[in-house]
Structures are given as C-alpha cells and as structure tokens.
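This document starts with one chain, in the form predicted on its own, laid out as structure tokens.
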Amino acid sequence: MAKVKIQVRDLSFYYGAFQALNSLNLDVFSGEILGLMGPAKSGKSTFLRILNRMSDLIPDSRVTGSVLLDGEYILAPNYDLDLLRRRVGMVFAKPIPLPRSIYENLAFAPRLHLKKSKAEMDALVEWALRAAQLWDEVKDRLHDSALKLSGGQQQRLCLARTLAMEPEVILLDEPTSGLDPISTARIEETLSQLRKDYTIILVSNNTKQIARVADKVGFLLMSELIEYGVTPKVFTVPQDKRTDDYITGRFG
C-alpha cells in the first residue's frame, strides 16, 4: 500500500483579506499523480505555492493550518527553505530556460548544491535528460543555447532541470497550456514513465489531461476541495453535482 506523502489538514491560505484556500483536507500519496482541476482563482496553484513555501514571497499573506512532508511540519518558520525546494521542485505554465546551454541549463543548480564532479554532473544531466525524453533530440547540441528549443522542448528542459535537483516530489502548474497536441503528449507521456519513483501533483484546467494522467483527482471550486477521489470514479460517478457541472463543461 502507498505511504502518505505529503498530509494536508485544515489548510487555508489568504492574500490580505481574501482567502484563497478555506481548510483544505487532503493525503498525496507516494508514486502517485494527484490531478488538481477546478475554474481559475480556486486555489490550485496558491495550494502549489505552499507546498514548496514560493507562497512566504507574496506580500500581506498569511497560511494557517498544517502540512506535513514525510511527517515533518514544513510550514515551521525554521523550516530549510533551500532544503524543501530541492524535495518539491517546480515546474511552472511558461517555460524559462536561464539564458545558457542546454547542458547548463541542468548544471548549473546541481553544481551549487549537490558538489558533484566533472562525470557525475555529465552522468547527471544525461540522465535528467533521458528522464524527461529529451536526450535523443538534444544530445548532440548540449552546448546550444537553451532559448533555440521549442516550447515543448523547453517545458521539458524545464522539467528535466526539476529533475535534476533529485526532488522526491514535482509540482507541475498548467505545464502544457500553452503546448501543441504533440508536444502535450511527450509530457503526459513522460508523467506516466515518472510517477513510479515520484510523488507527483498536476495543476491542469483540461479535465481530459487530468482523466488520461491522474490516479487521484481533486477538485477545487472558490477556494474549496469539493471532491477528492479516484480518478475514473471521480468523473464516472461524482458525489457532487458541482463536479459533475465541471467535468461536464457546464461551467468552468
């Protein structure tokens, strides 16, 4: 059976006076996809935010409740903020490769946290690369420039750079909204291949992203979880008429 990853209880975040979570409940599991959908301003990627502590950045906030990452309360004011990023990385809806190679594009953090040598950051990077299947189209132009990829490919340097910080878990925020059906589909593919050794959680507003992709499904509707389930009962037989408007296009 899958040991709980990450445990969420009584969450509610605020931006001044507005709440944008209201006492989320909810378990992640290991080696599993969690698909979070609802309408936008439903708290998705707010709830993204606080996972790696990207949410401590925005002004006049305030979270209470609890989150625990392997039973440890990373919401602690001592908490390791470097430390936690390097366990949930991120990957956002816009891709943004940094300004260099390929090669440094994954290089570059690993060599400022890990100390790794010469052969292992380039056993490193191959492997990162392997892992997001971006290798075979990029293994002969490592030295490039990062910006002379595709979208696609670059949502999956982005990925493959995630990667190789060696996170336990990979938050993944509208990753392919702004993508071709073909370059969604390496994505989702590449998801599919990861979730054995990743806690994985995916932000999507296409329902049938979230349907094909995710073991567990979430849905969050202003502000609130409304339904938390597996995926083929959740959008076969949902308990709640609101999940069902959504899936069913009605609104959203």
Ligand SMILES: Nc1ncnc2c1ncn2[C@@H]1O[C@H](COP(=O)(O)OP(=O)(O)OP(=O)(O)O)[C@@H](O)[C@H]1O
Contents of the next structure:
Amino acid sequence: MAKVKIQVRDLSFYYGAFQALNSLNLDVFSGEILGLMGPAKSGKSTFLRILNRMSDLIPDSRVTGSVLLDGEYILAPNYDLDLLRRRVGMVFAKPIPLPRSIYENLAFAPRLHLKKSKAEMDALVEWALRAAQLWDEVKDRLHDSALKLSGGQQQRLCLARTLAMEPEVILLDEPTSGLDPISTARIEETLSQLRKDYTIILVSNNTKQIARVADKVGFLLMSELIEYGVTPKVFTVPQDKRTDDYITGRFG
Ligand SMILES: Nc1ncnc2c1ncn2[C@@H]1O[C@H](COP(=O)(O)OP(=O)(O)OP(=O)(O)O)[C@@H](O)[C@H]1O
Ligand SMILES: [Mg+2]
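With the form predicted on its own done, generate the form predicted in complex with the named molecule in the same format.
Following is the full complex, with the preceding chain placed first.
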C-alpha cells in the first residue's frame, strides 16, 4: 500500500474577500504523480503555493483547513519554513537560472543549507544533473553560464536545482508550457523516472500530458476540486459531467 504523503482536508484560501480555493479534500501518495488540471484561474497555482507556504508572502490572504505532510500540520504559524521549503521543492513554468555557471546553479543553495565537502558537492551536482537527464549534455561545460542553455535545458537545470536540495515532494507548475515537443517529452520522461523516489504534483493544462504521466488526477474548476481519481478512470469514466466537458475540449 502506498503511503499518504500529503493529506489535504477542508482547505480553503482567500485573497482578501475572494475565495480562490473552496474546501479541498485529497490525499497525495508517496511514489506517485498527482496531475492537477483545470482552466485558467481555477486555483491550481494557489494550491501549490500553500503546500510550501509561499502563500504566506501574499498580503491580506488567509488559509483555513488542514494540510498534513507525513502527519505534521504544516500550516502552524511556527512551522519551520526553511525546512518545509527544502522538503517541498517547486519548479515554475518559466525557468529562471541564476546568472552563474551551471555548476553554481546547483551548488549555490545546498552550500548554504547542507554541509558538504567539495567532493560531496561535485557528486551532488552530478547526481542531480543525471536525475534531471541533463548530465550528458552539460558534463563538459559545467563552468559555462547557465544562461547559454536552451529553454528545455534550462527547465531541466531548474528541476536539477530543486533536486539538489534533496526534497521529498516536488511541485511543478506548468513546467513544459514554454517548451517544444521534444523538450516536453524529455521532462515527462524525467518525471516518470523520478516518480518512485518522490511525491510529485504536476500542474498542467495539457490534459494529454496529465494522461501520459500522472497516476492520479485532480480537476479544479472555479476554486473547487470537481474530480479526483485514478488517471485512466478519470479520462474514461469521469464522475462529473464538467470533467468530461473539459477533457473533451468543450470548455477550458
Ligand atoms: N496574489 C494574488 N492576489 C489576488 N488574487 C490572486 C492572486 N493570485 C491569484 N489570484 C486569483 O486567484 C484565482 C486563482 O488563481 P491561480 O493563479 O491559483 O489560478 P491557476 O489555476 O493557477 O490559473 P492559470 O492556469 O492561469 O495559471 C484567480 O482568480 C486569480 O486572479
Ligand atoms: Mg497557475
């Protein structure tokens, strides 16, 4: 039996008076990819930001309900946010490498947080680049600027940078939205390889991508989780008509 890594109960989120999430309930399991789909403004990014408390940075916002990570209530005001953000890493739609070398992009944050010798850091950099399936393309130019990489390579670099912090959960917010089909396929392949060792939440409005890589699917519509289930089932026999409309392209 897969273990529940993240348990979400009755989770609501407000920007001022506007309710962006309405009483979400779902479990995310270790070793699985949860795909989250839904039209623009349905609350997908809002949900991800709560899971590593990036949402704390938004003035006049409010969260209610419960999120447990390995059984710990992560919404507690005194929860250790540095530790949380190391355990729950995030990759954004637009890769933003540091204007430094490929090596430094990976070593920068671990150097601040994890005590590693030079040899250990070299090993960590290689491991993260291999895990993100970028190693072969960059191993001979680790000290070149990361800004010289292609968009697809930069996205894998940002994934590697997240992995180098040794997270347990990886949140990805439309990581392939700016990429060509070949780079997209490489990212999808990478996620499939990583799945067994991590808990992954992939937000994408590409329903075909969700169908290809996700083990479970959630469908968000206007702040509500309309559907949640095992991927092939959601795509063949959705419980809610609105899910059917969305996946068959009738709206969204
Ligand atoms: N910082 C903010 N302040 C106020 N309202 C916000 C803020 N961020 C998001 N919202 C609102 O919350 C709702 C949900 O936004 P969110 O970004 O979570 O949607 P999304 O599903 O990720 O959309 P998209 O597919 O466009 O990325 C939207 O109506 C949005 O305008
Ligand atoms: Mg979004």
